[in-house]
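Next up is one chain by itself, shown in structure tokens, the form predicted alone.
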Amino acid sequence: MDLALQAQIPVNRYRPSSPLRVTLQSIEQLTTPGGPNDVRHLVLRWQPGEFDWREGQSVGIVAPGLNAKGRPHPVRLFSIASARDGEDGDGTSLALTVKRFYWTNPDTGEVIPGLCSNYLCDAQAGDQMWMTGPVGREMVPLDWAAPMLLIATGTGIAPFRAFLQQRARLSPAERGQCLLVFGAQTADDLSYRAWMDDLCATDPQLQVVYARSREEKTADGRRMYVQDRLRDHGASAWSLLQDPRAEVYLCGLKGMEDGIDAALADIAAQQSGDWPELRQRLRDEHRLRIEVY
């Protein structure tokens, strides 16, 4: 990676002390209403020239109101799910992929809705919001011709939707090989699946495969997780990683790294390779990027 080029990526144009006022253009529920999970696709809009970003960055949303101490609520970060030209290609809108979150008070057992996720999931088109950012440089691709292995779970698909949208706007000669392994609980939770399948139909360099942990089993009867699906496509993944420019991106729930690491070690052994050595080289060259939450 060219670290000097990475350092030029703009960050923190808008801070919590001076956020950008944006308008919710649209909101769409991606999961089936009444199902166990509620995931929504929100499109935010602003005036031309007010905001710019790169794929792999995040924005902050400030929920309205004050906390118990009378202070503004803290910023909640969300990965941007749109390419740099925005949802409509004019650079004045971006999408977020938001899952309605609840947490349980360990002392009382009370189930409490997450403040910002519920605020966003309950929002209506036309609502005004405060946004900060962009933030983050680590997950931003700099070479779209480089082979990419993308691994996502749940709403960790958001930055990779931006990646794939940007790929689709490039010429075939500008795109490298890309394998995306996407895991979720059920088919209903595989956000953007139909759209990604359509992209695969027109982009021979792109392959997207899925794992549904509550609906699929491995050959030995275990639940099918993203690392198991990665093993199923181990030869393709390992071949991709032999390119000296290849990059690996992980995004999703904290703890997924261990399963992915074990899967890649198994794949390397099957391919007579050395995963620890390759992993270290990827880290040293900043070609292994991880974002978990």
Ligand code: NAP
Contents of the next structure:
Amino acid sequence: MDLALQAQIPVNRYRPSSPLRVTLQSIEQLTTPGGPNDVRHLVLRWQPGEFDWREGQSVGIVAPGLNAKGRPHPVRLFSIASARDGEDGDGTSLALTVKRFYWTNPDTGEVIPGLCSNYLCDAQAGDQMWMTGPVGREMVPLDWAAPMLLIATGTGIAPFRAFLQQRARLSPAERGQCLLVFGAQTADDLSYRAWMDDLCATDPQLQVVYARSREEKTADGRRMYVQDRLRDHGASAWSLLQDPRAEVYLCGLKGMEDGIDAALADIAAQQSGDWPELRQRLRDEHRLRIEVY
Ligand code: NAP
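Output the structure of the form predicted together with this ligand; the preceding block shows the form predicted alone.
Whole complex next, starting from this chain.
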């Protein structure tokens, strides 16, 4: 990773004090209505020239209204799920992948809807919203020809949708090998699966594998997680990581890093490799990128 190039990626064109007015072009529920999880795909639109970004960056959304102290609500960040040309190829729209979130008050046990995720999931096409950003440089790929190992849990798939969209817009010679390991609770929660499977059919360098934690079990009876599925594909993952340009991206739930780390240590042992040594090299060369919440 070239740090000088990374530093040139533009950020913060729109700050909370001067956000961009955008229009919700469409909203679609990705999960089955009435199911345990509610994940939505939103497309936001603006005027030509008002906004640009790179794959792996995020935007902020400001929910309307004021908080208990009479101040505007804080910005909530969401990964941009679209490649730089946007949803229609003209750079004037981007998609977000938003899960309706609830939290439980530890003192009272009361279940409280998350402000911004519920605002977005309840929004209607045509609504006007305030957007900030783009933010973040850490997850932005600079070398599309480098082999990539991508690992996502849940809505952590959002930036990788942008990656795969960008790959699809490049020629085969411009893109490298890519293995995406994507974990969710059920098949219903595997957002964008049909689209990703179609991409694999036309891109022999791309492989996407899935872990359905509430529908599949490991051989020893545990929930099937991304780290378990990664072990199943250990030989190809390890071979991909031998390329000195190879990059590893993790996105999703905080805590997933430990399981992935242990899986890569097991895989290395099976392949007569040295994971701590490779992990250090990946870190030193900024080829190990992690975004977990
Ligand atoms: P989720 O549905 O709670 O979990 C996704 C999958 O990960 C489930 O199969 C879950 O299994 C599994 N899992 C749980 N603990 C794990 C662990 N330690 N290691 C590996 N897998 C594990 O996920 P979510 O609610 O969509 O949350 C995704 C996270 O991504 C959130 O923290 C979100 O903030 C973050 N994120 C979101 C965006 C965005 O733009 N929306 C972007 C980047 C990151 P079980 O539930 O069956 O145990």
